[in-house]
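Next up: just one chain, as structure tokens, the form predicted alone.
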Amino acid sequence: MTAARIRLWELPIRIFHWSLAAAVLSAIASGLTGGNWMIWHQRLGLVAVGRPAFRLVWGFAGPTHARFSSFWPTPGKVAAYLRGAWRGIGHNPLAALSVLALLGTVAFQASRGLLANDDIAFNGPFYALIDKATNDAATGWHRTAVNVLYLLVARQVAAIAFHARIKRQNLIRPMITGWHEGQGAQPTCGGSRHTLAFSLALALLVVYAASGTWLPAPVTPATSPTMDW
């Protein structure tokens, strides 16, 4: 079945990309702000990382377009985008090798900085939990992996740009509103309430673990009573 207007992104999958566009590109400005902004950072880096959860489920029980199977990036999909021979709407090939690498990165970036610190004033909420050289590690790796970050966002503007030039399409629009307009197949399955629920409780069910707050208070050690003389 085709149709001239195609319902792509519902409204869940909508607010995933722009709160995650958001989160990130808010973490990656109080980060390198630093100071007070880093309370910031590690709120941002909460919120981001219950978003990986989410589409996890989408990704296997949301509706047609918005599933894995509809865009999965294979060897041959790859090829024949790069030849011109692909057709389909949503996520081309490459898009698609672009939206796992950023929810990968996303994920790593977040487990690296649940166990970073600055040796200044910030300790992430499983500082206290590894040895001081793994809290540097991952401390580096945080800020090295960054970079993939930078790299992944300039691929999203450059590609947006890209199809707006020189291809005359308008990737935002359809994220904005959700519809798209030309001819595929509609949604046929998935995206139920009973999904949305599981995929929202599963993404604070993350959050709550990642923050740290059921781990015990850290015991201080005693101090020895001073005598005055």
Contents of the next structure:
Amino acid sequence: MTAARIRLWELPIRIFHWSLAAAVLSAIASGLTGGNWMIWHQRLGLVAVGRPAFRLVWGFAGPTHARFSSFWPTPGKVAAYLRGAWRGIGHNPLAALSVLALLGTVAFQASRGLLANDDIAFNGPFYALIDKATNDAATGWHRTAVNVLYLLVARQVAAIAFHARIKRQNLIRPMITGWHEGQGAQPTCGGSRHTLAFSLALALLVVYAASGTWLPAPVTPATSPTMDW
Amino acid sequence: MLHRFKQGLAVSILLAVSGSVLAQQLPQLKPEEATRYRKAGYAFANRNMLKIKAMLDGSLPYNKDQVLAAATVINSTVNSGMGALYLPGTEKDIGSEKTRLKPEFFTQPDKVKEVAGACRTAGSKLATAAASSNQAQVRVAFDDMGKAGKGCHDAFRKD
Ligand code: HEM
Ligand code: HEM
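Shown: the form predicted alone; wanted: the form predicted in complex with the partner chain:
Shown next: the complete complex, the earlier chain at its head.
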């Protein structure tokens, strides 16, 4: 039996997946709550920002099933899948579409957040770099684009339920244990330590850049004694 | 004598008439002014919220007097009769005066009353908390104030 299983998702991909899910869901919850939770909203949003950067590297240099080239959803593949003729493992072509959409939306969402403001007591780290009308436009996008995320999350849950009930296939277990039970699949290779080091470094760099802590501190002109009122 | 009386009468009438003109009450509010004032009020409240936040998160040293001054601005603003600044028709831009007010504001008076009421209560609690030296209390009141503002923005401010 053990001979028939393969390593489908490497550990870094699994950590990536669950930390992205946790960061996005808690960013949504904190954003909707507002108030003092906005401080956490920024932190969680920044964690989310690093994920697409990390995933991008794995998409090109990662192990077999994590590579974009292995699951890139060409129209031909999507059509084959819909006819029931697709025979791969890992992300099926429809799932691949939503993986790419999810990564893109998270990147878009978080980048708008960096420019956003809630008009009450919270400004994104790059708020000061642009004028208020542009801040407000970014805020509008931030509040609207999150609906796309809701759709994608709902699609994900629906797909898991569909596979569990109709296809009798557990999609969650491989994403926890990393093992895919079944034969005929090409084993995973690639995704060296170097890839890991590089992708982590890039993700950290992106998070650092997005945090805006490197921006020069705002200059508060010293109040002259005559203006001290 | 009669002449003097007439003169006096004329002066009194003149005074009375001009007095009633001068003593005209509050000038009539133009719609674009209503929009300008409410935006100005909220924007200044926003600035003062940011000040309190900076003192709560340690970016600025906590200064009880400044927190109290900021909380007083916020409380007075939200309790200043802002409702009067929502003139009918001001859900549209007027000249260069832009607005982000949703038209629903004028069709959902109960919801407006609810969110505005929550904001006024939060404002007075914030002022009370700021008057105490209790930072933890200010933090809680600040959280409520933020959520109350968000409640209104979610419902009536355009994205
Ligand atoms: C993928 C990451 C993120 C997600 C999923 C997310 C999601 C959300 C959600 C659901 C809201 C509430 C919108 C509403 O109440 O209608 C929100 C508001 C907000 N977010 Fe994010 N956010 C993310 C990242 C960020 C980042 C990195 C920042 C900036 C540091 C940020 C800044 C804001 C601001 C300022 C608001 C308030 C907008 C308003 O109330 O007008 N967000 N976000
Ligand atoms: C802590 C309390 C509040 C703060 C700090 C705040 C802050 C702001 C700010 C800065 C703006 C943008 C103004 C501009 O465009 O220059 C705004 C707009 C707006 N706020 Fe608030 N707000 C608060 C409470 C409320 C409440 C209680 C309501 C509902 C009754 C409300 C409804 C609106 C609406 C409708 C707009 C759009 C106004 C327009 O564009 O004409 N806000 N707010």
